[in-house]
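Here's a solo chain for you in structure tokens, the form predicted alone.
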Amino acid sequence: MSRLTKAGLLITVFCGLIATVKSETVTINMGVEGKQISPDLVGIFFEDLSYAADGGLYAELIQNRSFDYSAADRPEWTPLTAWQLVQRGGAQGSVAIETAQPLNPNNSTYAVLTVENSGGGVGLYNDGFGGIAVKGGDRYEISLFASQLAGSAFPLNVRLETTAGALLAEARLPAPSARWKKASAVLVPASTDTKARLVVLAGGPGKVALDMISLFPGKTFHNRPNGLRADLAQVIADLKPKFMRFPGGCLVHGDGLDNIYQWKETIGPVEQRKPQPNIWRYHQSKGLGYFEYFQFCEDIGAKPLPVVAAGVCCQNSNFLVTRRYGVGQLGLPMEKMPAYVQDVLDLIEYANGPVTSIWGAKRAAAGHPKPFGLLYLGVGNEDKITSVFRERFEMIYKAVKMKHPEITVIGTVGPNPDGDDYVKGWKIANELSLPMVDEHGYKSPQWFWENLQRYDAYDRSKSKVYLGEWAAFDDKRRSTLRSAISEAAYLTGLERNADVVRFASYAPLLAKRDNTHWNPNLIYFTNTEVFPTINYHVQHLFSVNSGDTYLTTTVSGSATPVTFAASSVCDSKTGDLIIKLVNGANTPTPLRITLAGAKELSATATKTVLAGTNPMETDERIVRPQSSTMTIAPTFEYEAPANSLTLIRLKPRGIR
């Protein structure tokens, strides 16, 4: 129960829809009891799409560090993609990829340098993901595995260089032995360079094998080993997400049965993890794995929400071959399903089990003896709802429900907010009494305005909703002010119905510029910069101004087309009342806001406005939230700017 409710001061704010008329009246009737809603509404959805993981959030600076790239990733890729042979000072040699004596079965390929004439050294260089960005004076850890296959062993020379070959930093690693052994050193570049490269040089005639050549910044997010890129992770953390869904998306059920994401292949020492092609046609090293996902959730205060495949692969598998969407779904053979179901149960044990359990012990060995506190598990991702899907989904759901009744299983109802899969998915949810389903919706800004009341009529006795993927597709699928404001309007409807819609996450979260496979995205980035969108600001404002009680909201003078939406919530932790006003019109909308029955109010409130004159604006540097104070009275006037989201946060006096 909120502090306002305990004090008998419930507020009714006009919430619903108003059109762009000359004046609107918003009345807040205090003293009416509110509705308890999800305090975890706004979260994030991470998928390794558009280089979101390798080359993005995962802080590894070397591309193809383990020589795993192949034509299965992209037709033009080989194990030596991103690497170049170096022969210096009259040296002569060659490089080849071998598999006869691998580091381990999961890491089967490695590079062999043959040095015929040592000269200044024979080696390899790697310029990362479009250049290695290093900062002068910062520490970078170079590590690699090496073994001497023939000839005399000599120390390895590792260098950070400019593209012109000028030295930035240098270190020597011990001479390799006959067995694979890890070596590491710290490199401190003398100056900043955004396009540096790493060079590894071997001296002396002979053969040396190299694998897992890695370069990590010393400063990762929260200084975690094998950690995350600090600036990018911080922008995500600043959203204050209440939950985080991972590792996907379509990535989860994969491009064919052999590409289904297997969580067990993503934990343990990174050199023992099993890489695989990405359904988005590039590579996933699995360096960012389940342990790192859980750790990141804990670091940013977000509830973990992992999603596993429902025993079927993506219905769009092998699209490049078939050129037909929706025909590629296959189910794991039924004789393999018991083992797969056990994998899902083992995941829960990995997250929550005691250190005396098999998988809890593996979590503890990774450095986290305390359970991660998993409460939610998604099963399936916008799958085509077929008998093949249903049979396998039911096996997983019933097993989890029986062994772990404390876990809320989230089902799936297809890729769209309507259509055949949506209807069939909800039919399964109703028949199995699923606690929650995952709805998706990528639509135009106008669709979101026209569907503000979508969840008003949902049956409160049936499955709750997780709006797992949603975004407004504007002109050319750009992130615009118009799309952001339509999303803000839709969020008011989600707040109004947050007793049913428990979670919502904009998707996708991240995209690397010049490596983007999908638009729009919430955050764009390069190797050196991070670019939150205007849509990011909307998600941020709703997340940090969330509440746990919805205050019934009505608006007078509504007209069509709908261009105005509002909601109000109470935050019981602070006692604050938060009013959200969204004007989608290209002209300002005058409002009269009446706090009917108000006993005591603070004289001033905090006002935050996100607005712009051009609805097609895409530059978040131009459209940014601006905060100020405003005078509050039982009745006050406010003009909502054109194309705007306004938040008014006030504290009624006398609330305990």
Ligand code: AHR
The other form holds:
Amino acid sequence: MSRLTKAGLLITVFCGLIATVKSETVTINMGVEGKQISPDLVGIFFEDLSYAADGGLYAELIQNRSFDYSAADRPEWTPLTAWQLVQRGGAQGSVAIETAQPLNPNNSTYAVLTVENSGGGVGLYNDGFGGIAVKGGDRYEISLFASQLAGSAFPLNVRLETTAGALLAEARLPAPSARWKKASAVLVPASTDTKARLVVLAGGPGKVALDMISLFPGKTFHNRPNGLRADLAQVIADLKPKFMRFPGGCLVHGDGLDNIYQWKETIGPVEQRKPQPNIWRYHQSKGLGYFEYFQFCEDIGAKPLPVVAAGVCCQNSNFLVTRRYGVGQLGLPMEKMPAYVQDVLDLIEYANGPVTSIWGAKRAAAGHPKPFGLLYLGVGNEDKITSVFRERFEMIYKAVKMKHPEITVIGTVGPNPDGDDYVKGWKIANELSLPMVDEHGYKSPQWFWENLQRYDAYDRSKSKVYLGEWAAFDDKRRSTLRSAISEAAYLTGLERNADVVRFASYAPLLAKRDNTHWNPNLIYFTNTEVFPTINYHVQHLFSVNSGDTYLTTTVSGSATPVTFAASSVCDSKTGDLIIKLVNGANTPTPLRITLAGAKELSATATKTVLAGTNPMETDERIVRPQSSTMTIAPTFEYEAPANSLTLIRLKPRGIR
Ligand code: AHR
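Form predicted together with alpha-L-arabinofuranose structure, per the form predicted alone context:
In what comes next, the whole complex appears, and the chain from above leads the way.
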């Protein structure tokens, strides 16, 4: 290449660069009163998919603790999945699954050890959900139900061992009696092991029945019994979510009518809860049930937002057989609807009723006499809007409205932010004057950028909106910086319209690495580690920097397609002004920001920036929020870094 051509190329590249540097002006109108918005915009969506509950947030360390796994959960599963027969030191014996004398009707299967020759013990080991992670010196509570069916009874030996069989901790449980009886002990492992096993050994000769073999860390979140995994729960609590949706998602309406989530089967002593197949093709122990959910909401200061099925099962039920989406919806037979409607009313009583009421008494018996303060109830989850759905939805809605006018019922408008179910769902909402509807939207980052104005046009006299499930799907459904920044941009639009959009929850919240049924998710985890995504930081920054008043924020700039978005809110509790600036361009964007109506303002503000040069970055350790201080004047310049979210938070003294 000649010198001349090289110089020409450099000039072209340089001019090209100049041409791509686009500036934006942002004007925040501080001179007039702002608009009241939802102070509860950012919350969380919890569903037991990708091992979010069992094997995840629910701290139980034993997999298949009550020998309930079956081919209905997953074709290759049996009641002995995750268990192995152990014959120590010349022992001889066998294990069988029996159903003749169960602990209770909800817990129909149990294991029977037949010890022919006791040797060093005949028993079972369980290696948890891909190994049991234990910490040296920590306390773990082992508990089980046992009954001696034949022969003389001997104490049971319970051990934590490494995969090589080295002893980590050991205890003895009393010899079983003829009737089912619970026994427990504390195990304190001598050292840390990420792949330990729990071994239960019986002596003999004889026959011993075992059920509900459970191992819990002593340290759960807020030290709750039957509690939640502390590190995972803490990362969720750190989000400071204003509300928490539960139990889903598709799990709510289930895979067929028999699989609809029945809240009454999730409360009371865990051994009496009714486990069932999980629509995501694994198993729900229901150990993390409605009591644990309400309690967690209280512990983290989130409003509960439960969702119940609208008397129909998921339209994608039976997919494995039909291989056709959207044709599996069935309605509960009409003669079963009154009982189902009553169940829904009973859930409200369980949450809020006095201790003298039937269900309030059950809440009190679980240790919480005080009501949980339920205010919202979702009915239906992105159902196909059919006459079968509508008939049942209306029955539930009208009954709740009549008996509990204090509860805001949230309807459903299908799985997409447009299309047939969306239109039909909104038609029902309009006809019934529903207080709120649940919209869902999983779309590309580009879609979110193109739809920043979506809610500007919503009719303020109609139902409010709960954006119950949303996330940007980037290439290969990864969580990228680009997807996170598009979500931040969309959140500025939600904030601007938070007089209509009352709640929004990114979905799904949790997924166990190597066990994902769905991507992307907000937080990934293994048995020992927690991996928030870059998208988590966006949700976190909006959640902890929410306000209750929106200040008109105008952006007039040059970028087409739109790559810049902004919003500003005031928080009346702190008096703070919070400005959010989102730059989706791959280059920095110079900004001129005017606080219109501000008088001689000179303030120090906190600036928090989430930014990265590679929009396809997926590693949260590389893109983390950085905070510093900056000086603010009524008009100031700021260069928003490439692919960034910037939050500027200040106490606006000197502003009219
Ligand atoms: O969030 C994952 C799934 O997406 C939910 O279960 C369902 O409601 C939606 O289709």
